[in-house]
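Taking the form predicted alone, here's one chain by itself in structure tokens.
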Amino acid sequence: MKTRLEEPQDIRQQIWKELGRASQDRHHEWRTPVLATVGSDGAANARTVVLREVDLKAQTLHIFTDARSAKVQELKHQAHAVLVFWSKRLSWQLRVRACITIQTHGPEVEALWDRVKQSAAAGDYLSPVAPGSLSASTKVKTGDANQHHFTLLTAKVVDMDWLELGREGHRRAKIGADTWDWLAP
């Protein structure tokens, strides 16, 4: 039986601890949140992404993607987005409102690319065909290793909406950098 955290500072600390674990553990339920953006037509778009890194001090979450993806184009027009995490183990839903910056080049991107290019995922960022494009073949050749489309998305947390489902009653809070407000579940 899990212990129910009572104090806001303990809950906040556990949220960031779980996010950190998720960025390292491929099997953590928060590893693959849903990222919601505003599409070019003004409608909501949502897709699963992979949480790659968490920086508690900077209050940021990092995601890797292809520069040619629809989410990058949407974020160029509207940098505000929402990440939704669900953990059955914790019975927690976490909605993170964030402002996302896009980095396609620079020392940080190149250092990350040096790691990624050694993995099987490198082919995705080297493909001459953009994600979601029609393809004449299911097998796509990769391009020049120096011409990658690897991109770092950095989500600066604006606030979080935390919901715990529990037998003792559900709890919900809005969490800012220095604020905590209990909400009706």
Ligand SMILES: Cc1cc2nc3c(=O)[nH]c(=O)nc-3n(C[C@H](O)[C@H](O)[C@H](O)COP(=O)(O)O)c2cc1C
Contents of the next structure:
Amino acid sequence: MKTRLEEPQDIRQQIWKELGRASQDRHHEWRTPVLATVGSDGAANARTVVLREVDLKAQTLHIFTDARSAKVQELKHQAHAVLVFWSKRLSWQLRVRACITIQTHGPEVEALWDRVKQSAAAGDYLSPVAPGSLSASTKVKTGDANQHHFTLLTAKVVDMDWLELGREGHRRAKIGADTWDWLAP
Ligand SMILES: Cc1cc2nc3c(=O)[nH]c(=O)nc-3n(C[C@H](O)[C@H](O)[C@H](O)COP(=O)(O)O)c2cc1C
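Show the form predicted together with this ligand, please, the one above being the form predicted alone.
In what comes next, the whole complex appears, and the chain from above leads the way.
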């Protein structure tokens, strides 16, 4: 049986450890959170993404996407977004409020693209057809590797809402950079 962590600093440390693991392990349940954004019309939108990198020191989470996607347009309008993670193994839900910056160019993006362009995912960022545009066929042509739409999203954590489901009772906390508040679940 898992040991139940009691101290806020231990729970906080374990949350970041699990996020780090999820960015490395494709089988970790936190690998694929849901990213929720708000459009310019005020409507909510949400979709699954892959957690690619985690930087504990900077308190940031990294996601890759296409510059032409709806989420990028929505984030340009409203940088505040929410990432929702659920793990059955941990019985933990984590809702991360974050402020997201969008990078489409620059040395960091090009270094990541150099890696991604050699992978099977490269075609996702080379298609001449923007994601979400009406499509006549499921066959997608790939373009020139220098004309990519690869984009790095950096989510700077604002705060977290952690919920643990447990037999002996549920626990919930609001976790800020230097704060911890236990909440009624
Ligand atoms: C398991 C899974 C992982 C996904 N990972 C990503 C991702 O890392 N980045 C991304 O842009 N889209 C990813 N997608 C696709 C998105 O969920 C979404 O369909 C697409 O990005 C278009 O979203 P948008 O129109 O809201 O921008 C993933 C979908 C699934 C099912």
